[in-house]
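Next up: a single chain in structure tokens, the form predicted alone.
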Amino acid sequence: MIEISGLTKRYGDHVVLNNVSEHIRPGEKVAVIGPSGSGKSTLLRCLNLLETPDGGKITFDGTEITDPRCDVNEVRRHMGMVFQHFNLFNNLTILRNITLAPVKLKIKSEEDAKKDALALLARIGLSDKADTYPAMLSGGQKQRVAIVRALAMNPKVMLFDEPTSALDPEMVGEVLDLIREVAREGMTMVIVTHEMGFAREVASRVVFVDEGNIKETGSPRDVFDSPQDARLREFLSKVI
């Protein structure tokens, strides 16, 4: 699904991500973790081009994206992306939150949109909330709806930055939930937490990055259970 090859990125002087390679697969639930500052995030947003890399390639669905011919907003439109922020339109209703892209990018009428829309929210059980305002939401719920408005654009791939840093404790479980509803559902996901818990229930590969580079991948038992990167022990030594 995506093949990144020999991506850079830097920031002046400072190298963020430093000739990374790696693929995500087709249903592969990818958990990207990683110290602060490491450049999981900007791992994340360099997939679907919220960050320009500074050298390499990446392909996503057999299109190489970071070809300057790429439409970008086309590649967009297949790549749900959940920011730790929420990034809700403050201005619009719930219910027009999530409809607003599918029907300015012509890929539902607004019927259909709307109807979709409020299957999704009576998915998360918030149908009482279509006609309010984000500013009448908790964190929680607020970042349910960001993840069901990704979904309402029928994605191949769902990226989450961070869905929960922003949450207060009680509110996480809840968006762990859904998030682990749309796994079990087989998207596609890469995800990039700081739930260590999280990511050896739901992640069926989990990637370590470590100032700019990816020090270990494996499966959650191998990484959590077995690491054999230095870093990787000392991380996990302090989180778990």
Given for the second form:
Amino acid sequence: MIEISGLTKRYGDHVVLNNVSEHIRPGEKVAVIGPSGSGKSTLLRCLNLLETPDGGKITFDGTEITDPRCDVNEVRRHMGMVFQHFNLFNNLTILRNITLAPVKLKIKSEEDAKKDALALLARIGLSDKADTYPAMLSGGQKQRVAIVRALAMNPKVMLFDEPTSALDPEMVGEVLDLIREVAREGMTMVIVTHEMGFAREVASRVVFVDEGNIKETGSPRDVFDSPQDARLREFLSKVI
Amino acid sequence: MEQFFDRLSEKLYQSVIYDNRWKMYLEGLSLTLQIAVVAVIIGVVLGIAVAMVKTSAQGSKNPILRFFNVICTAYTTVIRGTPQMIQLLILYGISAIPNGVIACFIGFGINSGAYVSETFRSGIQSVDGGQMEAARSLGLTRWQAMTSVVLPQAVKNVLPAIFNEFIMLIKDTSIAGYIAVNDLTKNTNSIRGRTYDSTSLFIAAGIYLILTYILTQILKRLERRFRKSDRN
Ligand SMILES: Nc1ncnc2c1ncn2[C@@H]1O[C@H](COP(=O)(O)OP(=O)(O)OP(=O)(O)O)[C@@H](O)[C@H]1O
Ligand SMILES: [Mg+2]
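Given the form predicted alone above, I would also like to look at the protein as it appears in the form predicted together with its partner chain.
Starting with the chain above, the whole complex follows.
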């Protein structure tokens, strides 16, 4: 579904991603782990071109999205993204947060978008919040709305960048539950996370990123129980 | 003492009542307010446009955007680097502009736009970058993200500053008389010329002062309410 080859990204002289290649297949749930500053977010953000790669090729669903002629906005419609800091639109109600993109992009009519949004809100138990503003919600509620906002576009892939890192501990569970549910429905997902337990449980594959490179990848069991790479072993000994 | 009050009431009579001169203050005030309102509207429109170009052009390689950015920079540089009086006189001299009032609308509007563009720019920059990113990640264009997500938040943030700009404009427009516009200052000065007495100037000063004072109080209330709504 997503084919990455030779992906390179620099900020000035600082090489953040160095010749990364990876293939993400339909239905896979890929957990991306690695130390802080290793390039996990940058890798994720290159996938939907929030960062422009300096080199290499990314193909999504048969289209080369790194081609300068590629319509970036069209590509992004099919890739949902969930951010660490939720990024709900502060000036819009919860309902409008969810319907904005489908309506603006003429994917759904105003009514259909509203109907779908209300169904999504009912699913996460926040129907009563439809007409309130993001500022009135708790962190966990915000992140769950952010997830269904992305789902409202019916994406083919969901990208999560540390979706629970900014949450109070007691709210982590509700967000992970929702992600787990989305995973169970067969969504292709790439999740950058520090929640090793969650990665082990939900991921079909774990990718270890270090110093701008994928140093090891494999099933959660292989990566967590019999890590090969020395840096991975060191990393795991620190976080588990 | 009695003599003093007699002289004062005579002066007031001459400056206000005689020949219906009080009407001149009101007519002048009306024009002053019209110019300030129209100018602030033109200024806001121009200011938002310039701010959007400048923030979008930042780090962009799009040649069209870069071109507009150069124009916007030239605009703000020239307007801010030259006296407003001269700008007004130049506009007044353009034959396509029918009269001084229109010249004032345009002149004060263009001038105000150059200054408030900076206000809007910092307003746009004060909106968390995550807002734009989230909108773009859903497939919205930069323009759509700007107009439906970023700009509404930026405008809300700078509304008090724009209201303040309006208050400033009420005073700044007092040079309109130089191009034959009968605003409050110009009319007051005409009365002074006829009465050979400066009482009318104090009256006009009082009108400006009361007006700006009231508006400033309204502004303060506005700001307080905004701060409250931001908290929850
Ligand atoms: N816009 C930027 N400009 C310059 N350097 C950047 C920028 N964004 C990221 N970097 C640098 O790139 C490197 C990788 O950043 P990235 O955010 O991808 O790391 P990460 O693995 O997601 O880390 P974390 O776990 O802390 O989120 C870091 O050294 C960071 O300082
Ligand atoms: Mg990160």
